[in-house]
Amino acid sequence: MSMEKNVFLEKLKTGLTKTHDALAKNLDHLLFGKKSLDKELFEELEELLITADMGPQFTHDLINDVKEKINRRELGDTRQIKTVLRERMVAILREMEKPLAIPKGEPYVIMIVGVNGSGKTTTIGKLANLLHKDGHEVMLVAADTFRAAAIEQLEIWGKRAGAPVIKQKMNADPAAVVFDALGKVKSGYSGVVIVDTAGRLHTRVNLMEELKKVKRVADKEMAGAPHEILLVLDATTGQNAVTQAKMFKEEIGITGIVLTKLDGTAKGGVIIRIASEFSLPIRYVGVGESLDDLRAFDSNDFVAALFD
């Protein structure tokens, strides 16, 4: 294991401490000294999993799984429940472990969506840095034109990650900025184009229409673009993150998820819920503020950080 990966794994473990406590510690506490696999135990287990933001569907499936194993006499000890839980989690998350495969030497457009405050612009900076280190040429597009701060922040991240920023003045049409950027592709740019978009949820209808327009313009200028639409979710919002995933999936057709702010949340279990309910690949996870705190999602690392 590389030094860098080790450091990230440690950060992931530290970041998931609260989630680990909410889940693994409470589970140990629940199962400790319990001898019988009875109705009361199942009720307590159900409450614990829902409190840990695992969601009703996963919880229901898991408890059924445990009950079936008891009936088939494959499970006779409460402590084995933890093993079943872990196996089920790994199975769900492994399905969703699909890192982005970005070809080198040809244009590739990534559109980033998410509500304001989810860590969208920061994620773009870290993603640009990650791709740059991997040998990709990266260009950023400031299509969140309604907040001066968003454009400024993108420029700061662009400098840090060595990526130029395409922008227009405040309140310009976001689709026009994207049109500009793809003009560069037409004149020979062959790297990754990362598009920042607005996330003003209080004007939800306008927002979705605007995002659809950006998507249409991208496809018109370059058939097949955007190649990836990544939804950035803030793990600390738990249930809200689930609602956002549902909304953006239905309205825009997102193709993957980035889960940010895993450091310091007790709601990291929400990743299981999003994976099992929406069948969306989890592309990256973020565990902090520094430039290197974004990594391709690894299901084994994540489950190890939760349980070990």
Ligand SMILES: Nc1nc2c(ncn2[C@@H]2O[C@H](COP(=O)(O)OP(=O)(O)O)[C@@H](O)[C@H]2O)c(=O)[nH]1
The other form holds:
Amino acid sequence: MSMEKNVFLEKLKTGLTKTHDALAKNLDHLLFGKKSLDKELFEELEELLITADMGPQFTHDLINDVKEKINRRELGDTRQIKTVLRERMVAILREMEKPLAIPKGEPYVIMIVGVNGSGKTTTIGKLANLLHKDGHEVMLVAADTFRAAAIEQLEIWGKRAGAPVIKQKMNADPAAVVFDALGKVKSGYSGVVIVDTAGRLHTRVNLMEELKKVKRVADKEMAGAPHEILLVLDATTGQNAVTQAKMFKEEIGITGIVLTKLDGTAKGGVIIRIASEFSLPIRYVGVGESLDDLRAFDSNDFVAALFD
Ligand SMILES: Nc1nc2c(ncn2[C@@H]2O[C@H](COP(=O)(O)OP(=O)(O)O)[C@@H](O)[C@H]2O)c(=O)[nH]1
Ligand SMILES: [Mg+2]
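So that was the form predicted alone. Now I'd like the form predicted together with the ligand, please.
Full assembly next; the chain just shown is listed first.
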């Protein structure tokens, strides 16, 4: 294992310590202290999983699974529940492990969406760096024109990651900035284009309309663009992240998720809920505020950090 991968894994593990404790430690406490597989145990297990943000669907399915295994006499000891839970988590997260396959030598447009503060601009900087290292050419587009600071912040990340930034003035039409960027594609640019967008406008309807327009203009300028729409979710917000996933999926139509701020959250279990309710690929995870703090999602690493 490379040094860098090691450092990242350590950050993920440390970051998920609180989630790990809320889950694995409480589970040990519950299961090792109990001898009988009864109604009371199921109720406590249900409460524990809900408290760990895993959501009603997953919790319900897990408990049904355990009950069936008991009926089939495949499970006779409370401690085996832990194995059943781990297997279910692995199965569900493995389904979501679909790394983004970005072709080289042809233009590829990624639109980044999400609520204010979820980590969009930071993720773009980190992603530009990751893609650069992978041999891609990267260009950033400042289509969050709602605040002047947002454009400056993207420029700072562009410098760090060595990627040019296409921008206009504050309050410019975001779709016009995207139009400019795709003009570069028309005149021969053949790398990755990452579009930053606003996470807050005067109303939610305005925001959604603006994002839809950006999407329309992108597709008009380059058929098939944006090729990927990534929703950035802040893991520390727990159930709010679930609400956001639902809203953006329904209104904009996202193709993948980035889960940020996994360094130091007690709500990392929300990834299970998002995976079981939305069946959207989790493309990347973020564990900090520096350039190297983003990686493709790895289900094994994640379950190990949560559980072992
Ligand atoms: N700890 C931590 N902070 C993050 C992470 N990603 C973003 N942030 C911080 O979250 C805050 C909001 O990020 P920003 O990219 O501006 O969010 P945006 O409004 O969605 O563009 C900033 O202070 C970032 O440094 C992460 O993975 N871990
Ligand atoms: Mg931003």
